[in-house]
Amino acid sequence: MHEHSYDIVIIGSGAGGGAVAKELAPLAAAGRRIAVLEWGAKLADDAYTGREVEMARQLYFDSGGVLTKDRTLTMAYGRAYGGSTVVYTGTSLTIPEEVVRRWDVPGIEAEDLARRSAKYLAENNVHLLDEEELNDNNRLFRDGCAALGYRVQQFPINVKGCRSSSLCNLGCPNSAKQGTHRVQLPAAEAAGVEVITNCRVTRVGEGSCEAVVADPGFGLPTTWEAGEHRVRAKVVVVCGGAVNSSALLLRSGFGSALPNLGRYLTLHPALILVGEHPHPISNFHGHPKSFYCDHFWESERFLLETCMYFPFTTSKNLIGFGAEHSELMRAFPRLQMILVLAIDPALPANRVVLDRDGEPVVDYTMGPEVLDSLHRSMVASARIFFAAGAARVHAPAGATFFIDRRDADRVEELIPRSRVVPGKISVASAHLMGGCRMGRSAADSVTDGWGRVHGARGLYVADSALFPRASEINPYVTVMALADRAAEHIRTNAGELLAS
């Protein structure tokens, strides 16, 4: 057992992991030992090949496709130097207040992560793309929405030089997205914060936590030596993800004292649609997600966002085998492509539990409220596509493979709601937040409004695993703000904290 020492650890590098590694940099330049705990691995800029499978393989918990307990949903989530900020499509938004206001957590208001969250935004380049910028796949979504009258508006993104590969969900190839890997961890390595990779940290306690350091074999070498790792610090912050931070504190055995630890799990349930036109489109060069539209926000409880996706995650989110199948992959450079978002209740229990190896499980059941989302949301974007002239539609839930555009007028009779059944419709995630919500006391949440764990000194978390409920918007940023505040809990009170 290798035994290290430091005053802060950080479990995990994505959004919250490496806010907190830079927010918390002055301390380590002043001489206080900081070191972030990363699963994943980093890798060398000339490795992002944009190879689909591979690139899959090497940034992803399993590949990208991490089931729910029932097999009905598919969870993707980052593990890599950086996290998911490695792998996200970099559309950076400020959480509404209204979306503030119906988490009422004591002393989280909106204005104070307004603040917060614009100082990421200016940390990451965030702007808007200039029109020429924009693909067809994306405008053709803007003008179908505005012909029809939805409100439609342009994501900010966070790239700098992008040369327009449209491989963000791969990691980009050409180091223009602004995520942690980009801007936060180099900024506080650059102040002394030790970053170790390749290193699972499986148990934490008050002051400690054990670690298990493995070579992957593929990326950059990590620091420490393969084997089981012990490390002693005066402050410990997880970091690692809604299912991965709740599975550690549950393996860690807080969940006796924190009755609600892993539970109130929401993911944004998602679905891809897809429009065939009559004529080649822009669609997989240029920035894949340009604009969202929540015309449908609070009425019917969801989103509707551009996207493309490469052949093999398009073909596994397309319903059906053969010859119909074929033919739509073989029309790709035709494909406009939706992506869907459910906002879905916080449920006790939806959670993250823990299998007989200690494993996280999610245990997640899509309701009747959730399912008539998607099933809206589908007939909203088959709207879309006719209105921005596609000459076939592909719903995951249409009675008939694809929709013809003489059909237009029927979309709603030819995706009919009997047919949005979980396990025979294709459903997604990127958006995992809950499981260590923010509250009053240990009886209705497992942190405070700082990201304090109730009852644990010198313990925090700081990532997507704070929500409360839904984020209702794409997360990003909002992890960044609440991270921010737990780096400056622990800064405010570092004399108390990293005292000997």
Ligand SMILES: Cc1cc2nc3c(=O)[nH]c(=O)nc-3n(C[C@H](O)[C@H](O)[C@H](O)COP(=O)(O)OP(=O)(O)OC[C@H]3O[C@@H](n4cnc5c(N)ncnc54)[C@H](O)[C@@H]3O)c2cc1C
Second form
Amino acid sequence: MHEHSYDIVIIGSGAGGGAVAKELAPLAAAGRRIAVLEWGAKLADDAYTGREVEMARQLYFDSGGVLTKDRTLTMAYGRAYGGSTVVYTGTSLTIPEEVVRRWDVPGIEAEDLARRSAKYLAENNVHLLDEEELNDNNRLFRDGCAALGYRVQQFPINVKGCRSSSLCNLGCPNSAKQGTHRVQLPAAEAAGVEVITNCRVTRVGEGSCEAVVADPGFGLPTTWEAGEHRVRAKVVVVCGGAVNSSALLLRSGFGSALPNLGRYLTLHPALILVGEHPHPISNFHGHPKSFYCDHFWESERFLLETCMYFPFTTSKNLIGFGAEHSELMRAFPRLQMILVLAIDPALPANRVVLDRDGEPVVDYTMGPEVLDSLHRSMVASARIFFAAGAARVHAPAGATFFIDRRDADRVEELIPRSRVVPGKISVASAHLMGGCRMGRSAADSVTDGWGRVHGARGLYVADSALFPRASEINPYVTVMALADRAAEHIRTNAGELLAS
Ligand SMILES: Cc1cc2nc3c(=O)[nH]c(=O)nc-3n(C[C@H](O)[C@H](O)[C@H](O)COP(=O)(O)OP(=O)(O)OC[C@H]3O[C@@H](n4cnc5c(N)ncnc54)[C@H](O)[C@@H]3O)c2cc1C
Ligand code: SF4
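Form predicted together with the ligand, following the form predicted on its own:
Let us now look at the entire complex, which starts with that chain.
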């Protein structure tokens, strides 16, 4: 067993961990010892090949297809220097005031989160693309929404020197996407924060953690020797993401004092639809995600976004097989694609538990309100495709594989609610939230509004696990804003927390 001693240890280097590392960097520059322990590998710039299977294996847990307990939903989350920010699309939104009000966490104010979000929007070069940088897939969505009178907005995104390769979810091969691996982590390292990759933390406690270092067979070498490590630290900040932060605290025995640990997980359950146009459109060249429609956000609890996935992911997400499936895949250059996201309620039964080996299992059920939202979102998407000029549409719950343009006014009937059945449609999630929710006390939550774990000295959570309910928009900027709060609390109280 190798022994180490630090002032502060940060577990995970994604949106949350990267922000904490950067915000605590002044303490490192002043001589405090700070380490980030990251399970995933750091890839050299030229190792981002854009090859679908290879990148999915190197940058995601289970290649981006972690199944829930009942196997009706797959979850994608990153494992890398930079966490999911290496594979996210980089759409950068500030959490709306109404959602923060619904969160109802003492000390969490919309204005405070907006101020902190603005800092990261500037730091990570968030801006709107110019009209000439948008591809047809995006423009058709905007025009289809506008023709129907649906409210549509452009996504601000965080790129610098984007070369339109559309490979954002496989790790940008052009170093353009400004995730924490490009911005916050290098800045923290420059100030003296150590980042140890290939390092999986297995247990945490007040003032310590245990980790295992193992070579995954790819990526840059790490600084610690392979094997078991014990780390003493005055402050431990858990930033492993919604599933892994919850699992780590459960495995470390915090569940008995914190009955809400692992619970209230929300996922924004999502699926894709495709519309086939009569002629080729630009779709897999260009930034994939430029617009969203929040017209049905309050009334029907869903969001629509542009997207364009790679052939493997697209084919997996289409329902059916055989001749029709091949026909649609052959039409790839003519496909327009929409991602729908249901805004799911936070329920105690939807949670992370551990299997008998101590590994996380996500026990999540899509309730009737989520299935209703998915149904309504498919009907709305089909209308948008036809309004944009599509010749036919494939909807996962369609009564027929294709809905033809001549049936455009029958989409309601041709996408029956009765076919929206878990396990029969391909549902996925990339927005995992909750499990260590913020709140008032152990009776209703796991941490307070600064991310301090109730009843545990020097132990913080600073990532997407903190969300008490769904963010109802793309969450990464809010993750960084909450991590910023935790880091500020540690900095402000460093004298007391780091006293020997
Ligand atoms: C494909 C995809 C696209 C997305 N697109 C967008 C988008 O466009 N806009 C948006 O707002 N959001 C997007 N998201 C969501 C966003 O990326 C996440 O909400 C955000 O990154 C979560 O931050 P986090 O710090 O909680 O976790 P992560 O960023 O996932 O980081 C967690 C890190 O902790 C590490 N870790 C876990 N357990 C341990 C352990 N035991 N020991 C050591 N390390 C550990 C993991 O390896 C990982 O690197 C997307 C996500 C995905 C997967
Ligand atoms: S579209 Fe831009 S940000 Fe996305 S992978 Fe290509 S170059 Fe990188």
